[in-house]
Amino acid sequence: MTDTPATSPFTRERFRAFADTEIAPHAAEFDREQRIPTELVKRLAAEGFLGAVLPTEAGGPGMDMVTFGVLHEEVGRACSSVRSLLTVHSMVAFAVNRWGTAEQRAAWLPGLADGTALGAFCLTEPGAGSDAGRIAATAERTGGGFVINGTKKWITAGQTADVYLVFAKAPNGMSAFLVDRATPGLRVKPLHDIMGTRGSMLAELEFRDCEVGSRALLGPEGMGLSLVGTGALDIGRYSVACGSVGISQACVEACAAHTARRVAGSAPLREHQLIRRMLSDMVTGLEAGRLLCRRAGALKDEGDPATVMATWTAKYFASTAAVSAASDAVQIHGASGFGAGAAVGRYYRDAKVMEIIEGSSQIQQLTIAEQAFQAAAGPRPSRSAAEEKVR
């Protein structure tokens, strides 16, 4: 099995490349100043990786589903704070080019996919995270459009997002709206000190009597989550599911050289069955979670709908597996392990809101055993076969 399809100019040698030379070196750095630098920015749009979502005609790469998935995999196994950045730019951009009429494509399109304008999702609050039912946000009409209010929390990229793509209750119901920066009644608040991805740059927003025009709505009004947002977590799914095998991938290579180097009794630790079998577990799980991350790539590259569930279990499968991962790397390195600026020690704060965010390993497995029963009790009969049965 090839890791990128033959047809596309992109490989995994190249992201490998890239990330070991311009992420890796720094992803301490990263972590400990709680920022990215901008000119990391400026060199990942240069490569086309911020636009990787987009097609040529919108300006990007054209990126295939399955390269985009082995692209956010070999970031997050150099840093999962730059990966961060990336999936939710990449979910903006998606839901532009997707949904935007004419006119917000041709505003913010360009800027997406080469790096002058940077995009944030904006959809958890202080009270609602997975439950998005519970959004608190309101938009209401006025002559010209809307006037926003609302909290929003943990937005990652928030600190130096240009647009940010707000998810508020409307007179229709739940609506998307993209809002510039630089609108009056928005403030952004830096949040610092969180426990992992710490470079992703979050922030809490504030919209207080905030005014866009129609021309902000973005898709129909009512349709924000079950048209914009689910397609746009998809893609967000799909990017942490690759971005935890990056972890595995990461904590296998880390544990393979020290324990290569460390001795324990006579030996070097390697030769202890104990670290072996952790070693084992996590080769396992890197393995099977990036083919479960390739299965879901490929499915969308074939515009099969499987592929949405095919991303939860991804998603669920390879972020649990990176939390493990990640323990036993922190456990095998010992003390060492645990000290400050330990590169295992960031990969296990690191891993473990990959179980949190785009959907709790709860939230996926009561969705995954609701697919597993459906799938049991087959095909549901249509509507003319259930009344003749009936008769």
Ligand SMILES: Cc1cc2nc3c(=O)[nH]c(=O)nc-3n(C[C@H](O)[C@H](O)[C@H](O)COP(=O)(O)OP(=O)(O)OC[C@H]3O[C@@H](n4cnc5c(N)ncnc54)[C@H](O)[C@@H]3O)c2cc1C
Second form
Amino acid sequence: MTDTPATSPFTRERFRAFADTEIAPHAAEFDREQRIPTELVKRLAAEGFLGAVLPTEAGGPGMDMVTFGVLHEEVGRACSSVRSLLTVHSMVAFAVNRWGTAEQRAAWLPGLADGTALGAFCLTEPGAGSDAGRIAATAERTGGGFVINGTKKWITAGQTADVYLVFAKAPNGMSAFLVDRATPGLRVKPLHDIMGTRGSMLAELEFRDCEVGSRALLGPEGMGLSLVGTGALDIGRYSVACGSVGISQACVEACAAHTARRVAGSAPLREHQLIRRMLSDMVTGLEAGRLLCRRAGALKDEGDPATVMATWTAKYFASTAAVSAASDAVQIHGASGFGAGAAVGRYYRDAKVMEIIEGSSQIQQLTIAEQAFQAAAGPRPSRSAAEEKVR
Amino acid sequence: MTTEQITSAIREFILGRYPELELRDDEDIFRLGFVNSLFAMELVLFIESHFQLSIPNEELALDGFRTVDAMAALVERTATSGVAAKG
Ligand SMILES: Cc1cc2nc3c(=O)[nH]c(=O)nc-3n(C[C@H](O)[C@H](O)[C@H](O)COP(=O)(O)OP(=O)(O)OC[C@H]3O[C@@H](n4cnc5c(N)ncnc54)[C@H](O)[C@@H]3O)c2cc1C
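Moving from the form predicted on its own to the form predicted together with this ligand:
Then the entire complex follows, led off by the chain already shown.
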């Protein structure tokens, strides 16, 4: 089974070569220094990877979603912090392209496509995470637009973004706004020393009487979460699922190499059956996660609504598989996996984040179970049966 | 495609996801309280893929998705506007 269309200039080999030369050798440094250099962001943009979610008419490379997933897997294999940057930027680019007016698209898409404007997604607050309904940020109407007040926390790429996609309660309900970094009243406070994805340049944002014009409103007022947020989170969740597959792949590769070198008893570690068991579980989780991601991506390419739940399932499975793979990878490496700068130690810390972001594992369990109950309540008419009826 | 054909396709999609629901075509699906935050997006994807159209952004208001009837009207408006058909 091939990953990427034969005619596409974007292949797994190309992504892998880029990740192996430009990202992987520096990933430990990004983790230690807690930043991703601007030069790398420029190179990602030049390759068309930053605007990957955008169609050609919006200045993007016109990548299909399966290929987009392979890109996020390969970047995630090399460095979850860089993949996180791609994730949130893609979420914003997707939302502007999908729900933006002609004016908003003209204002933001060229920069989002060529990387001169970086995007960040701002939903979480100190008092509201999984339960987004508890969001306290407000957007009050003024003569010319809205005044935003509130605090957003744990915002990936918040330190460096140029445009923030911000969710706040407007008079007609939860709404989405595109806020320029230069807007008076917006303060960006870097968050340091997080456990994993340490290079993802998180920030807390404070909005104090932040005035934005009515053209900042993205999508219909009151549908910020149900349409703009859900759509962007679907892309983010897909990216995180694929990035988690990348972490599992990195674990398998690290363990295959280490177990060939390291001798215990009279033989290399790879000859020990208990080690083989961990490796085989790792490979099985990796392959199954990759297939779930491939399915979610293919359904996106078809515009099939089933992609929404397929993406939840893929992210739930792939993130838990990555945590398990990374835990076993540290185990297999022993103290050398635990030491300063160990790649598998970084995979372990990074993998844990994947079970928290874009819908935590518990929220995914609740959603997937709810869907199962609904499906079990009665026969779901097949698409062809529905089509039969309308023709 | 007649209005009845459009209506029944939309109704079937909703009932396919929520089989226990008893739904009239003029009933507000949001007020019934069963719709989770993912479903609005699934509805948009369904309408666009099933009827082969792109809903223009100015049509993206909550009222257009409240009832089966409203969604059918949205499909008819979008389909006849001529600019919305997917390539
Ligand atoms: C590295 C990192 C990057 C992030 N980047 C962003 C970003 O770019 N933009 C953004 O908006 N946010 C971002 N976040 C925030 C992230 O989306 C939230 O952490 C996440 O939504 C969970 O919210 P919370 O942390 O408030 O946990 P809570 O919602 O307080 O949950 C705490 C625990 O309770 C569980 N729980 C919650 N509700 C239920 C329930 N009903 N039943 C059972 N268990 C439940 C959760 O699964 C979790 O285990 C980031 C977080 C991290 C760590």
